[in-house]
Amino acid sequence: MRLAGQSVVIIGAGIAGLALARGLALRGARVRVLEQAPAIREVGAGIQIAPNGARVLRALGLGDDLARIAVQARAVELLNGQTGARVVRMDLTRRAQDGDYHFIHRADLIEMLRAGALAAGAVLQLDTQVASVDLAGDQPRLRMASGADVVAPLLIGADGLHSVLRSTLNGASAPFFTGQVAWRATIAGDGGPAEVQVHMGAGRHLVTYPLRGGALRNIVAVEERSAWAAESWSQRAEHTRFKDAFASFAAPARAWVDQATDAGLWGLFRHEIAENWGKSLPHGAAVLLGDAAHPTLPFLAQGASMGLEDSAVLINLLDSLPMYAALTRYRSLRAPRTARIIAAANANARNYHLSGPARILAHTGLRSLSALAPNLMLRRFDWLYGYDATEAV
């Protein structure tokens, strides 16, 4: 099919959905984005955009905007949480591919993509909730919460973890609690370097980096626990519990936690990668994008970049192949790669939380490896950061 003149409905005005909206509209599609929220508000906190995600933004014509509103990352440091001593430092400027490791506030990225989608000609409808999706006819049909029906010749589900389209294609699923909870907050900036710091401790870790030119500091802190918290981005944490969880950490980390009095708390749940990513109908199709297809835990900072990759691949395939072939190729390209990324994120979660002799051995090995081959740590992820989704067909 060709995208010029094609009518497309996207459910969800998140990162993946808005990036796709801009890309499709630039190819001449008539794009409508349905978002259940009544307004695009400043929600969430920091996001890391690695080179594989930044390439997509640049291909969408948003490279200058990204450079203007993001902090360019210079290094990643892994630290002993209790002592604050450095375990390993990875210099991103040595291995930077296109110099595109960035820290950005989620609200700033969403606004950049929203403006870009509208400028390209996409239409955004807020306060519009999809109640159900019917794929039994010739074209996808949406039943809205208002009671209205909407026919969508090409329907894209970019509606996240609780996607209506995902459940239509795959049935109900039951995520399981990982035994981890996460606090997330932004605090006032302190002039620290443009680096990711990962403070590692037994059964817990804390990640931090600057946002908005250093005006803010992003905090994500994870603790293992048997009791689970509701899977939500808005549940408020008891600050005393947060402080107690990281009381054994060195002074800088404790100071950041002390300031994070308004941290949000959520339980981390693992969702399986969707078995069915799309369905071709006699005169239409439906397909999943981003977290709706492949939810990930946040331990490799790849959630946003995976959604951006999806959008680039799907745009190219839809504009060059017949519908059924495009959907088949899309899943065959994306499912193995996203599975590998998710597995790497899960491995990070384990490695950050080592204790006892295993922790001592691992930290000693990392220090030795860093001294002997300082670029090797990053080279292990060339398969991830060196990928160019804009060329995938």
Ligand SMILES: Cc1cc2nc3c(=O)[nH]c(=O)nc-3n(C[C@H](O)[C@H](O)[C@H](O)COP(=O)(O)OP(=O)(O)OC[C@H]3O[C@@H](n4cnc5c(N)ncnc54)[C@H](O)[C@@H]3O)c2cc1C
The other form holds:
Amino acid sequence: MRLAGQSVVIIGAGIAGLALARGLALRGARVRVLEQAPAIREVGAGIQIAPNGARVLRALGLGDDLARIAVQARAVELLNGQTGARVVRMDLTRRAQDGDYHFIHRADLIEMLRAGALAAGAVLQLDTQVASVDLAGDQPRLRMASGADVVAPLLIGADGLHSVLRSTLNGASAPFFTGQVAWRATIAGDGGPAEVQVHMGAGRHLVTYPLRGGALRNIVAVEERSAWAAESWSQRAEHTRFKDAFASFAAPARAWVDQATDAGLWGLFRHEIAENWGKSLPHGAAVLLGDAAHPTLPFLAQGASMGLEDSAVLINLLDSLPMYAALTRYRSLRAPRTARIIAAANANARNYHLSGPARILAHTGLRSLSALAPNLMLRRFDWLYGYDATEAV
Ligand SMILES: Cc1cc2nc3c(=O)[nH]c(=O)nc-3n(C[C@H](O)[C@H](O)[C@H](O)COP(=O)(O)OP(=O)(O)OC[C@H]3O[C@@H](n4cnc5c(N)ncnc54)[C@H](O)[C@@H]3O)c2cc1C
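Instead of the form predicted alone shown above, give the structure for the form predicted together with this ligand, please.
First the chain shown before, then all remaining chains and molecules of the complex.
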């Protein structure tokens, strides 16, 4: 199939949907993005874009904009939350490919992608909710919440955790609570280094890094909980509960939590990776992208980068293979990689939250490895950060 002149409808103007919209439009496709929200908005918090995600943004011609809005990360540090002592430091500047690791305010990233999609010729329709998708005919057919029907020769579901297309392809199922909640906030910058720090404690951890040239500091603090009792996915946090959860942490982390008076609280939900990623129809196709296919815990900071990778792989395959072959190849390339990333994020959830002797043992092992073989620590992430989705065919 050739993308030039192809009509594409994307559900969802999140990071994955907008990146795909720009990429497809640059190849000459006629792209329409349907977004239920009345405005393109993101949570007021930061996001880490790792080298594998940044590679895709640069291939979309957004490298200069990325450099303008991002703080270039120099290191990743794991610390003992209670004492503040360093457990591991990975110097990202030691290798060129890992030097390309970014901290970005979500609002800046989404605005860069929105402007990039529009500049490439994609059309964005806000306040447009897709109520259901019908894949029984020759082409995908959308029923809008307004009652209107839309036919989409090529339909992409980049509609996140509650994806309508995912349920059409895989049957309806509710996302499950992962047993973790996250407070998110930005506070005033304090001149700290361009590093991501993970302060680890029993059943909880706190991640922090600078944003917007150091003007802000991002805080994501996670705690294990047995249940999430709210009807919604997020709620206003009680600041005292937040402070209590991190009261045993060392001074810098406690001080950041004290300042985060307007933190929001999220229950972290996810699905298993979708079984069916797409369907080829007689004159069309439908396919999933990003969190709609593979939501993850955020403990490897890879959710958005996986969506960016998806978009690069899908564009190359659609532009070079017949539809059925492109969809089959897409799933066979993306499902194992996203499964590996999600498993690594789940492992971080366990490792960050260790307690008692297991924690002492793990921290001692990591400290020795980091001191004796710092390059080995970095090379453990080659499979993740070294991957070039723009070359995958
Ligand atoms: C606490 C936390 C920290 C994180 N940190 C990182 C990080 O540092 N690095 C990283 O890479 N990832 C991180 N992630 C994950 C990352 O945020 C997500 O993986 C990513 O934003 C998903 O993008 P998406 O475009 O696939 O989906 P979404 O962002 O969910 O976008 C889906 C869009 O579809 C729209 N939509 C949904 N249904 C419909 C419908 N029926 N009709 C029309 N529109 C619809 C929605 O309104 C939304 O705009 C983090 C996540 C959390 C919770």
